[in-house]
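Just the one chain here, laid out as structure tokens, in the form predicted alone.
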Amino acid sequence: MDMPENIHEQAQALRDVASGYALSKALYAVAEARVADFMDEAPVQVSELAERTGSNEGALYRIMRTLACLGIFHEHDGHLFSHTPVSRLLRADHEHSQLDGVLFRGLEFYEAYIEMPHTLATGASSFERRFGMSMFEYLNADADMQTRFQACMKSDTRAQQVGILEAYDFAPFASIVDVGGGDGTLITAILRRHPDTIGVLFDRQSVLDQVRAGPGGVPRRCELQDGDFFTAVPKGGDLYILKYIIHDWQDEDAVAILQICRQAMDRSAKMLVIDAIFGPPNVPNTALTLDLSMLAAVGGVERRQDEFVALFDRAGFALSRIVATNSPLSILEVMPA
């Protein structure tokens, strides 16, 4: 059998995947140690990230010249390292930080694609197989992983919600319910940059308890309330979010959901189900990444268009227009039917 001349990098493509958990860890470890926040505009010696983050400095330069090569960092000679526009997202205080989606990514998320063998034969959750129990049920159980997570969420609102003000005009709408918002990143955001509009903030009793004790919280003109979006949500909202809840579940459960939040709209209000959408096959896609997530942490699903109307029409909405943005996500405006 004559050897195909590129035989080698379709070998090392397979070995490139294989081998992301070594990426992954690197990020972690870098993100864990906090290195990017003993790093200013100059470049620094990594003999002194090293001291200053108590780290063995021949593993530290080893780790931060192969992220550098995929953007994170910048290595100059001499063992000098500068910040990157990406790098600088791993400093805690940065606006935008991803400190805590990256931390929060490398934990229980990282442990439970062990079980993705067990996912593809079953089709059951990875994470639930790992711990026993479903995430969210375990979020409810673990105290620090319920904080853990809710930062996670944040540090992908912080980021996207530049797009999605950008990309929506909020200002039409007096009243606005987040609904399964968390920490109220998103709300908070739409309400200070809409000073007569008034917010509901609503989740879980253990999320809303975690925004109350926090040092952040939400402003004055949002009211928390706390319940199960599979029993009811608040009535009376002229704009209804649900941003990253209706990938979390199976068609059955997203339509009861939807359902719910139909039964709580009155006729004129409108809906935003804020979601990664899939493009066409073998193009790279956020949407792609996301479903393995998905699959693996709760058993949801990323969807196409299309079965996203169709979960619209089986739960009394139709679908008026998507708005895309500059993130991975997209703005599904819907109405009732």
Ligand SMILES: C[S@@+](CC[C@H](N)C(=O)[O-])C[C@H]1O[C@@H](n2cnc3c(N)ncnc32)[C@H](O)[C@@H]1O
Second form
Amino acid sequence: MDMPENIHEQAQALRDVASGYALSKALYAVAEARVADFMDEAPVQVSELAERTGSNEGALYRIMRTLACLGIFHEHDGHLFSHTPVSRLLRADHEHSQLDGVLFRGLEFYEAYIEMPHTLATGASSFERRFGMSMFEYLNADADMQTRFQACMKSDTRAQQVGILEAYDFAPFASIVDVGGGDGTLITAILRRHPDTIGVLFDRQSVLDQVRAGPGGVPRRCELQDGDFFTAVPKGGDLYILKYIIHDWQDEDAVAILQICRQAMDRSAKMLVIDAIFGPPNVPNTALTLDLSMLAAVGGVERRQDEFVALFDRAGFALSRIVATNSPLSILEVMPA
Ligand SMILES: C[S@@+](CC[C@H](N)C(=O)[O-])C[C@H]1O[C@@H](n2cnc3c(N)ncnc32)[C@H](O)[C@@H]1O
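Okay, that is the form predicted alone; can I get the form predicted together with the named molecule now?
Shown next: the complete complex, the earlier chain at its head.
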């Protein structure tokens, strides 16, 4: 990584990180006001955007010109702004919309990070310190946050699933179980591409009740089964998917989940663990910021390849290959050892 050369640049590098909250909340504010929804192809006057979103024109201009320097919106002469490919993802109607992910990250998670010194001192989750329970306990108890969390996961998966479907051939599998599959975004995309495949979406009851009641739903070929993956998961699938599951848990819990899956699987079945994997030191990598979320908010941990292999070994699996995707996620394919 390039190091700043002089004292000014070195001090500024620290100030930029120390003020990271300014950009985070500026982005949250324009997302919450739905500014992006009022912009299309042609440049728009900031005064018009302010009027349509009920915003203060001066404040909106100052926020948008700063975001524009980061590639979020593009500023033209005369206080006009247009979309960039990045800012277009803030539109609610974009097929890969990231709006719900930006909104979710700006509320309870943002607040949880205030407790980072406690996490540093103890290793315990900032979220738990702030809200008195773990994130998953909180989600189970608060239907509104559960809805917003699942919408956030959906927005993440929307952007990742294209790369996952391109990188891995799901055709050989007649039945696929998505363990902790959330609102079913990934299993739905897989089943749509493979019309003869059947699926099971497995998650906690509070999540699947929302899927049952919600408008979108999953294809009829996908059964909904609720339960607790520390107790049992559906038996007999040809392929099991655990996307963004293992990173939510410390090693003991992660091994327990893998062992429960192993008990449900036939010897010929395969499993895909889909997570970020750490790269070499000192090089920016999405796994690093995700890992801070795991540390402060979720209580889990991102891992190196050898750490995954050790978990698989303890749970009775062997890594057969790692398939890179064009997202920060890798697909670790494992089989019963
Ligand atoms: C980080 S989300 C990942 C969701 C989805 N796989 C994705 O990648 O978008 C973790 C999921 O695990 C589910 N989960 C957490 N604890 C669980 C448990 N004990 N049993 C079953 N599912 C659980 C959550 O409800 C949530 O949907």
